[in-house]
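Next comes just one chain, in structure tokens: the form predicted on its own.
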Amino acid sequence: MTQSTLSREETKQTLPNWISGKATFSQSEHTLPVLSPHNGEVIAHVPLSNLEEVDYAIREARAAQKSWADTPVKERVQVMYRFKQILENKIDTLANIIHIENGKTIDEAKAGIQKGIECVEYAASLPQISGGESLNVSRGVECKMFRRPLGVVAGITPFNFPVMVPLWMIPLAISLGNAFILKPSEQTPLASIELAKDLKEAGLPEGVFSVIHGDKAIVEALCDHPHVKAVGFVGSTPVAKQVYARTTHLGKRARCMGGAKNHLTVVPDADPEMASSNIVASVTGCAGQRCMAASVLIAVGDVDHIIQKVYEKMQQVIPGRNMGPVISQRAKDRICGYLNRCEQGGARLILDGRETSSEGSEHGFYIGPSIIDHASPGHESILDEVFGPVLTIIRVDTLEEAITIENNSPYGNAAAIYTCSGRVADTYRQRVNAGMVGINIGVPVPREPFSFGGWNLSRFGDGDITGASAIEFWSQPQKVTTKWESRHRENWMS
């Protein structure tokens, strides 16, 4: 298959794939526009690659993976050390790309990159944390465990963290000796090519990392391809469930992270200033477009003084100044739909962000922070993942009621409580059904080596997507039992 390569800066309007260590234009005639959420303007076109290009990328990856797997792990991770330095040196450039294509503020973009760099650091430590095991199990008999790569693996990543989420997968997967194919979101595809260039600069051999742009057809092709041995996915719960079922039906590995409906619980003894500031940051950070965002506040007892502070601080979050837009007009319309219908069932809209625009960016996809109060547990804004800067409040009398509401959610990504009582915090922690729990922290994202992952409908497949269980996912153990000399038989192994 002949591929044309990127040679002129002017051609960057149509994004290339990245195959065999170089920018490679798709032969497909079909593209989608990439819109900047700030103003709705087209900033690039992303190709809808064809299945022949998927096959080509996988062939190149298979060829490169064989020698990469034979490279000692201490040599492989040297690429990660250099990659980390490159990411740190160009964090401003990467953050600006994320700002333009995703809408995040520059500070939010940098924070995501820094979290991703933690995963690069973790991968660089593989020789120390995953060096294999050996044990003399009998006289003259030794057992060893080696960690072997799977081969060619793939990652399918969402629009909301175009650098961080790929870095949850790529560093460990390739450091373990696999070749990796990334299918980024067609809404935020620009950063993926930058990551490819950075890995090449860090010394990664050609073919070990590839980028294939496209839509649902490419996702399905990667799930179905016989030479793709494992698939990692982060996105919505319905799609996560589909990807997991499609991949595992073929006997392959899949670890798919879905959506969430995170509940924050505030009790009367909470520190008003700390709680209100943290709740607002959790709701409005990244314009609410993250699976760890607070979307439900369960108010236990008399906490009106804290809710008032939340209301006042939410009004200080100004779209276009300290909060970015949502990803698309479609996303904005969907969020506004919840606000349009919010008073059905007796809830009250006490802060309305629908009529919001950013000066100079009137065609951007901006929506202001919003608060729905006095909602019932069955209200649609309680049950659905709104994925925007909307906080819905439920009023209850007891902590018991709050925990029951949280645990009735089909999701299980994150939960948090605001309290000054260690006893209350520990009771909550022990009884709440969520994979990640915050105590006075509304976005309880673990720092490496503690792994990221939820429960229930927030995750399909065993284990988390980072940390030690990710090492297990992207590799397979090989056990070798060795005997070199004859000994007098003393047990069944002698």
The other form holds:
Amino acid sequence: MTQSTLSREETKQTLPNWISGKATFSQSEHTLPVLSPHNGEVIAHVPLSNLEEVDYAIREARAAQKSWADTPVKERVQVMYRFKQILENKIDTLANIIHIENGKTIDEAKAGIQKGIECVEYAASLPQISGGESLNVSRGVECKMFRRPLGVVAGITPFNFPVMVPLWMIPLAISLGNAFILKPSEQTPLASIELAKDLKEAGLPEGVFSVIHGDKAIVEALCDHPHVKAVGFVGSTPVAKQVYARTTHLGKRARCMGGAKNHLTVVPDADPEMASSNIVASVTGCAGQRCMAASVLIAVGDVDHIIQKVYEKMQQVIPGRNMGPVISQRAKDRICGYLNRCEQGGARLILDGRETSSEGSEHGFYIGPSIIDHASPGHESILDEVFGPVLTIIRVDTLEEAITIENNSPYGNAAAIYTCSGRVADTYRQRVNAGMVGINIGVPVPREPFSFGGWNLSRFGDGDITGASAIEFWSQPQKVTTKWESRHRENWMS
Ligand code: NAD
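Okay, that was the form predicted on its own. Show me the form predicted in complex with nicotinamide-adenine-dinucleotide (NAD) next.
Once more the chain from above appears, this time first in line as the rest of the complex follows.
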């Protein structure tokens, strides 16, 4: 894997916010270093913006939103057509930024951008899929539904997909006539400014999109601000829960996606080659830092031949070569902590990634793939979101037991089964407790127009973060009932 570097000048820079269509440096004296996961070096500094700057960004956004909302939707989405083209043209540059700040491989970074581009396409199709409705509801009386924007809205995003997750929200929210304020993760803040520049190049009017850097204080300020009408959040479950409570307590909309603990189930009739490759990809892709990543494998009956293949293929995943580092030393320590306690508790660690480092990047946050076998259902590595390349295997005798274990998880983002039987797959699908289900697919991310969203502790608020229900979230329906003639006396509404 190539390790990209930034120039000395770039590493010294404190990143700007993006307000009113331009890079705007924060007056705050407080910054955080952004560390390269590849080698631990400082690659930039992110400002912890102050509350006056939040207020200023919202004022500018409000001013811009009024004329943006008056722009016909067919004109608004022209920005999205151009934005899509720009993203496609500079996918290499963007992927490299993600690679540098997040640690993903270039291919993983590109895949995330491509999924984001799909959300841009979906937003561009708004006039076709959400043009409003009208019906003759009674003689001489017509009802129409107009979809109106909310005003200024905000999105708060995690470190693990610096482009894709913002693009789950930005294109739709903006195309619906809102002004959008993004608070990106302070661990991966670089790509957000690129998105701002790209939107400007695509013709988005100044102030309709802003970026404000910071941490908890900025998130709280956005939730609390009377002129922020809705908050979309993607991140860990405890924070999703807090942001949801804080925002909805004020009578505002919030849709908050949380963490995950995804269970895969493999039964003896599964295709060994397909299942094993897919399980390994699900565990190790993005170094296990995906809310859709496999975390628990429930092995039903005699599937040793498949587990053996998983073990062999997992050994071919080499940190620094075909798998990136995790985001921080803290994340690495947390993951190793699970493995340490697991070993002390007597579980079988059949593949141990703790001692791994990547040649030439000894100070990077690398950790190799790990497998814990014969874990008991109550084990912490079964219950908690580990968020690293760790697979915990539970052995059971029946599909019934497997479904019970999966159903007991308080999360509900994704679940998958490996089988060649349609009947088994369908039983599993009907009884599993997750919003996104894979049949022989370990990362069952729905492609647009199918929407993305989990259940239970993986989501606070109703509806999904993309797709049709996101159109509902970022807009409000206005119903207009009209009568122009008085002659229709038989109408009970008159
Ligand atoms: P995180 O919750 O630590 O941070 C997410 C955002 O919240 C960041 O912008 C951060 O600055 C902010 N934040 C952090 N602590 C806060 C606090 N106390 N109050 C207010 N704001 C706060 O998440 P992360 O570590 O950046 O991302 C990984 C997590 O995101 C994992 O749990 C993963 O499963 C989850 N995730 C979920 C989805 C999904 O769709 N369900 C998608 C991607 C990631």
